[in-house]
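The data below hold one chain only, encoded as structure tokens and taken in the form predicted alone.
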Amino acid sequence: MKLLIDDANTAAIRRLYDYYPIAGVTTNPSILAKSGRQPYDVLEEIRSIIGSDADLHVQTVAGDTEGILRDAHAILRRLGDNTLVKIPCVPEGFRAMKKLHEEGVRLTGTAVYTPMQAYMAAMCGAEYVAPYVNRIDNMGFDGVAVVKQIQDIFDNNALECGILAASFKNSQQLLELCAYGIASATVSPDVIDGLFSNPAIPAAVDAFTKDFEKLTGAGKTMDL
């Protein structure tokens, strides 16, 4: 699974790309909101950060297909080919899928609550779709028993989509689908921090750093 952050703070963004193996960054209109800065100006940086390779997911705001069309060219123009354009999966969305995929845009199927949702943005040509399993939960459903079936589908008609699972609220829910084999999954940075803050960890390096300084001395380590 590839872990991706789902954010817009630039800070944070550093961070978690310093000390972890993240592939990629997804925003969306209400989380680059929450900076406060200018949507390209926010961007800009984030592609500066993460480099031209990683993947960085950008999504439309227009609600029509034209309009859909136009801001995902305007987006490629800012931030190069390899950014995949966001796209609500709704009917105006599909047409517009549709359309980019003839022309060889990176596509992510985005607002999924449901599977059918789903199958439709692939056979439109998405390359990812993103399910919301914490929004799907609020909703009285289980969000990664719907990422399972999703998953599912795609493997049972041999669909060349991945998912990109979003809105978790916990790692536990990030863990069954790491183990179920989904192919990505974008976090906050509060539930990333969080897959390690069980407090045996650190309690079990301070041993070990303990138990070395009873033969070295304090302060010691194998650069002796």
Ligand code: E4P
The other form holds:
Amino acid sequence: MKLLIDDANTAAIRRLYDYYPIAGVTTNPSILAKSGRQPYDVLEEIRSIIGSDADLHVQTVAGDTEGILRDAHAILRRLGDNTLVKIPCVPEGFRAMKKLHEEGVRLTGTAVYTPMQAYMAAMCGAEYVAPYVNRIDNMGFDGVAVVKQIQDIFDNNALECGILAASFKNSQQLLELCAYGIASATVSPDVIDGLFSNPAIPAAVDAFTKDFEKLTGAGKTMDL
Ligand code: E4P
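Now show the form predicted together with the ligand, given that the preceding structure was the form predicted alone.
In what comes next, the whole complex appears, and the chain from above leads the way.
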């Protein structure tokens, strides 16, 4: 499973890229608003941090097909032709996806709450679909189960579309989808940090260090 950062905080993106094998960044209009910066200022900085080959998913905002097409072309012009254009899986969005797919644009179907939205986006040529795991959970359904069902639909219908699982609030949701072999997940910095926040982990590492220092002296490492 590829791990992406679901955030536009460039300090957090730099830090996480430094420590972990991160495959890209996703944003949506709410994430951009949270950054408090002009959209293309922050997006161009993100593109320069992650490099021109990394996956950058950027969402359209317009509500009608023609507007979505204009948003998509602007995103590609400003951020590179390999940018994945995220389009909401609504009727106007599907119509735009079909046209953009004919142009060879890389597409991510987003705002996915139901398996049939995902199926339709895949049929329209989307490279990824983004089901919202935690938001589905919050509606009283099972977000992880919905993602697994989408994967089964793709497999059973030989659809060449990957899942970009999104909207996570805890590591258990991520773990279950990783174990199922979901192609990719986009996760906020606090959930990524939480993956390794178990107190048993630093306690074990500290005990190794203390035992070694008893043998060699304080501050000594294998670089003797
Ligand atoms: C993906 O890109 C989605 O827009 C995002 O994961 C939604 O997450 P949220 O439910 O935390 O807002």
